[in-house]
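In the form predicted alone, a lone chain appears below as structure tokens.
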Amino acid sequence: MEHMTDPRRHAPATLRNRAPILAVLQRVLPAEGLLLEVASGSGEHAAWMAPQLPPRLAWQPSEADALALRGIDAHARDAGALTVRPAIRLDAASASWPLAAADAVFCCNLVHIARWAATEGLLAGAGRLLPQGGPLVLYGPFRRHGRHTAASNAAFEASLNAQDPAWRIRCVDNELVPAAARHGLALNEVVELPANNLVLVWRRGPLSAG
């Protein structure tokens, strides 16, 4: 009875400030190639935003849970959305990733429901993928300057510190720019949304200063 198990995943959370994410990457994305989205959870964003980015904009999707590959590839075939490819296995702190480019990479509530190796594996990944002024774009609760932006983010980490210790709210000054730039990658943009998340983009720059 296969036929009858729905493998499509829903995740409440991908509602919350989809529409202000979805302007930032119509204006930050190129018009053209390969956006790659590590982590695609229930493949929920990909489904409804792929179908609102320019048709020469291939989505590939991914996720390091196998068993959610299906659903992701499911949700974009209900939502017609064509530009979507099927959904890859990647775990992003390997050293190993099953793409040698991308032109832009996506990452959207990762970082502080993941151990830092994970982090530091997404940005090392980017540096690899992306071609000089790529963009990496991530969204989800960050710190700035050491602080939370809002109480109700030090509660949710603490939250999050009672499922797992290693999981925690980063810090966009104190650690994503040093280690950012350990792979190449340059905070372009901060963009403040709703609900005290932010979107962050950061871009390739060349691989030596001189």
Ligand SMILES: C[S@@+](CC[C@H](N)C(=O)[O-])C[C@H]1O[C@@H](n2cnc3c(N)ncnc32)[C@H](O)[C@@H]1O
The other form holds:
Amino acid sequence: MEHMTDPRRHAPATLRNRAPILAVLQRVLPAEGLLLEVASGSGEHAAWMAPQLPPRLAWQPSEADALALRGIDAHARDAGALTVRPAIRLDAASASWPLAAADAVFCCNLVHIARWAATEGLLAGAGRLLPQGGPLVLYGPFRRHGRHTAASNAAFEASLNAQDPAWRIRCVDNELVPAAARHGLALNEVVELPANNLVLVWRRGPLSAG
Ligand SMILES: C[S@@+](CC[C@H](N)C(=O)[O-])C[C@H]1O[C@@H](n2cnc3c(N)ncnc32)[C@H](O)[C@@H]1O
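Starting from the form predicted alone above, please write out the structure of the form predicted together with the named molecule.
Next comes the full complex, this chain leading.
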């Protein structure tokens, strides 16, 4: 019966990347308020990271896949992660999100495994929700100045394309920076992480007068 099955999913990559990502989050996130996580997947990042962040910073997980939500909640419950809120349904590509404001937005491994509309929607949503100076933190593989940062990323992209031709390792400089600027976000920091991945820290600029 459906209600008796274990809803938890497992993404082994989260065990490998979580510590270096957390080190960046601990440095750039605000000490209190609300962190919105977009594309939480299994929810293992939320369950492990949230208890290591300030106790007054609530973590709001979200997913486009409604079937993932119970598993995200179950991981948080198992971990005793008291600052993790119940997961909500959120499609990054949608023009309306079920949240009016967030003090920080975090998204891990979505941009290359989704159509461009999801990235444009993510940047637009962060631009709408964040206060001035608020961070959007992205993690994943990216091109720099049009080029892959490693041969392994080129091979990875070929495997992505086999699943969906619209999936692509996006370029920080030629694609993300101009798109982010359209939504009031500027690139603040690029951190190199293991396995040829990057953390990109964007900051919301001042709201325009018009
Ligand atoms: C590779 S997984 C990454 C999950 C998690 N962040 C992690 O690092 O383990 C990509 C996730 O993006 C979600 N996703 C795909 N398109 C999305 C969209 N338009 N909005 C929100 N989530 C989306 C998928 O359901 C999937 O859980």
